[in-house]
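The form predicted alone is given below as one chain in structure tokens.
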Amino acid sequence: MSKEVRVRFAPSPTGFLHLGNIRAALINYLFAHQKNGKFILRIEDTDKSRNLDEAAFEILQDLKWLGLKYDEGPILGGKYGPYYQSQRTEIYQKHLNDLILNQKIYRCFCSMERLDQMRQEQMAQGKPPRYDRKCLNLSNDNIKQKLVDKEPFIWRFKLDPEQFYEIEDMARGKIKFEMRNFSDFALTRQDGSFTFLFTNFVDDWLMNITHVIRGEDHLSNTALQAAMFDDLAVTLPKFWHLPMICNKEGKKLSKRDFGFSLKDLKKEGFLPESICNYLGIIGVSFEQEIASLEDLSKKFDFENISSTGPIRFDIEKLTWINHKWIQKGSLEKLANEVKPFLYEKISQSKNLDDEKLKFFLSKLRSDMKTLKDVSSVLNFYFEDPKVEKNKIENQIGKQNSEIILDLIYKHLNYADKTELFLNTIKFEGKEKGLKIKEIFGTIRYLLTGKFEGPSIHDIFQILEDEKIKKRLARVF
């Protein structure tokens, strides 16, 4: 490409980040990476009544927490700044008072009531619903009147409704929209803010953006605002509206649903490579599916998208994933991220140094899922567990449960010997007529309170010889 890349995204600080708007960030992300192009980060605040100053910050926090870094934005700073539409009310005026002097645009001194009835009563009718225009054609006395009166007002853009616009969807491909379909859209509210659809058209104007990559709910608004770039004689950027996220039954992903927002997901434990994996390959086909941002950005195929449905968030897949990254990553980084759970469910485990935690994350990290099941794996070197010789009998038969305990009370001497130990008490109990599941298992069970679990030797490398001995004498 002649024109360098330059691709945004453009979160609303009004909540928190989500599914669906982190896998924008991510395929902006890793477009702009593949065609060595910019990733700019623009926060868009201008709605006061919803805009939360934490979640701007938040927003900050998790782009950078997920490994997403952007080349301009807020606080890193730009050429095309400031960053922050908030910061940007002078530039829009500016754009606002041309689009009023070439006359494209016209007061509308509606209520907020009247638009809602006017509404409900075309719905009814089964009509869709649409600005009736009434204040397309007022007087300009008319006009001062209201004005002299201090009535409220907004800005509308005014819409050939025999005109009609192409965009070019990188899924897609062109898209035509007729604007009869459509009505005349606000670009101010009645306090004198701009409204998304103004903002973001002037924005990805004078920002260069050359790629917008966004949701497919807001294919409508693409629309209108391919109606602002042709009245202004433009250059409409390339668009690619990303197919939704949806739960299990098929609906859009909502609050209601586990793993929604990202806060979810980190509060139960998952890894934010696993999560950019995840989201990087879910809706495309990718041979090698665990794969890091570098290599999603090198294998992604962007010159053959193909349009498909909702995609159906799968817990279980995503889970599979972060195990295997809990398996891949280093154990430094590793026992960094899991102290929090450790802690919390395990306040003497804050005694651990780090050298012995990453040397009990290198036999027991094959056991976890998520971050959050290190409490579960660790818990036995911590706690003795409840056994009860009962238990042991309902798995593997009275018999044989008599045969194995009696054989390790036999060698329990030496069960400071790890291999003497084991070994003795594997051919003895083999000669008996036992199985290595029977045995092994129930030593395990005496040692973690679980049948199945961590190897054997693994678990006799990580307890000192004073509890193994302690713990397999408890039953007799």
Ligand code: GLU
Given for the second form:
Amino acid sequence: MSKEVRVRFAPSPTGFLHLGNIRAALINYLFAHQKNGKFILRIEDTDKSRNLDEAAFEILQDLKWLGLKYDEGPILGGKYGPYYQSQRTEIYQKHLNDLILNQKIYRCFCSMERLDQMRQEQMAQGKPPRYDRKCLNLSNDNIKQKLVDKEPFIWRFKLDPEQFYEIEDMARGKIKFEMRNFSDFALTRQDGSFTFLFTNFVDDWLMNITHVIRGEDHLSNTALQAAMFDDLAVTLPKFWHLPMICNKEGKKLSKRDFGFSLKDLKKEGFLPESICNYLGIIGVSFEQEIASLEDLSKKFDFENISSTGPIRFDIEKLTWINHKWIQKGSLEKLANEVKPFLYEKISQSKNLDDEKLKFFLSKLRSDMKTLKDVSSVLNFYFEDPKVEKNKIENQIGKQNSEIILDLIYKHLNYADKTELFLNTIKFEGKEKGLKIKEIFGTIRYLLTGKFEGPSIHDIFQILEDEKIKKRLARVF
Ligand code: GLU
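Following the display of the form predicted alone, present the structure of the form predicted together with the named molecule.
Following is the full complex, with the preceding chain placed first.
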């Protein structure tokens, strides 16, 4: 029987989720679902200098919002917990002690200043920065004295420069890392806390992670972690190093780029479905472009992933997908989703009842690309549009505008009988040489402030009779 697939999303709570980590979370989630495995959330909160609780809480909220439910993790628990690294200190200490006993690691007393200076000198000489192993062969007496003097130290892993390790990457196949290209790395910091390299390795090992799917910026960490897996004779997980997401200029997407953080996208009215859909289809070939989490997890072709270059973040594509998702969901759901956007821009809209809002959305959602668009597409219901005669003249000519306005005033009495009103104006207007587009465009303009937009019939259904009459009766 093959081993149960166990994958994990392991964010460091550094403030907010960005597209890169959401993509990693998503791909892990899809992989676990497709393989009937487990998707684990582990919060890597060992950096004491940050306010981690709040940021970790936000990650849980964001994953929930995105619909990426985990099978084991914070709050929910699981048999490999705890799932906050800050609660696993004893576990790391125990494994560090084992490495000390086996003499796989050594104390390094070098000061930060020395290390910095060495790094700068190496770089100035065009050499890659490497630790020079000054502390590798300190005598026992020397070490004892330094400990008595309370000199701060860190533990370093002793790499064998002759060794190489091979990992299996789902997109690139076998990757070989030669240890002569790396230097003895730190497992602890001077304050006694553990480094990412170490805790992340211990947890992947103890949590029985079978596949590590993370950004390709972690490739060199993988090399060093492979050394630890090998050293402890633990089977290496498989890896997939996901390509980076870049901006239009091809640079790694950063805080300065719109769309980098989930907060930006939420605030602009992107739906969770669209964000997952977009991140699920970029960088891989996918025939069906509009796909739910379920579709993605069924159809994602994990057996044939080719290694791609960086992926460009394409806001237009995401917006197109969002537009499609706005048309897809139930009106009930959409109504709830648009409310905060609507209420923020149009305070009277708070009095609108749900049935009316749903009805309006049924007519108008095809004009919305983001939830934020709700205020511009619905504004005409709440506010009389500002209209000007010369705008009509510019659009259809002075003479035509006289004709159409006269016709509208003449038949205003029927304005509450939509069909009769529109048919009469259409008939008489055509007789006078006007085009349908000119007639309806002008009526639409008087009612909504725009020549293009929802169908005239929809507008007549949305606006109450008094509003229609008042707006059409506008005398210039
Ligand atoms: N805490 C690491 C990060 O947020 C985890 C990387 C990994 O998935 O191993 O980058």
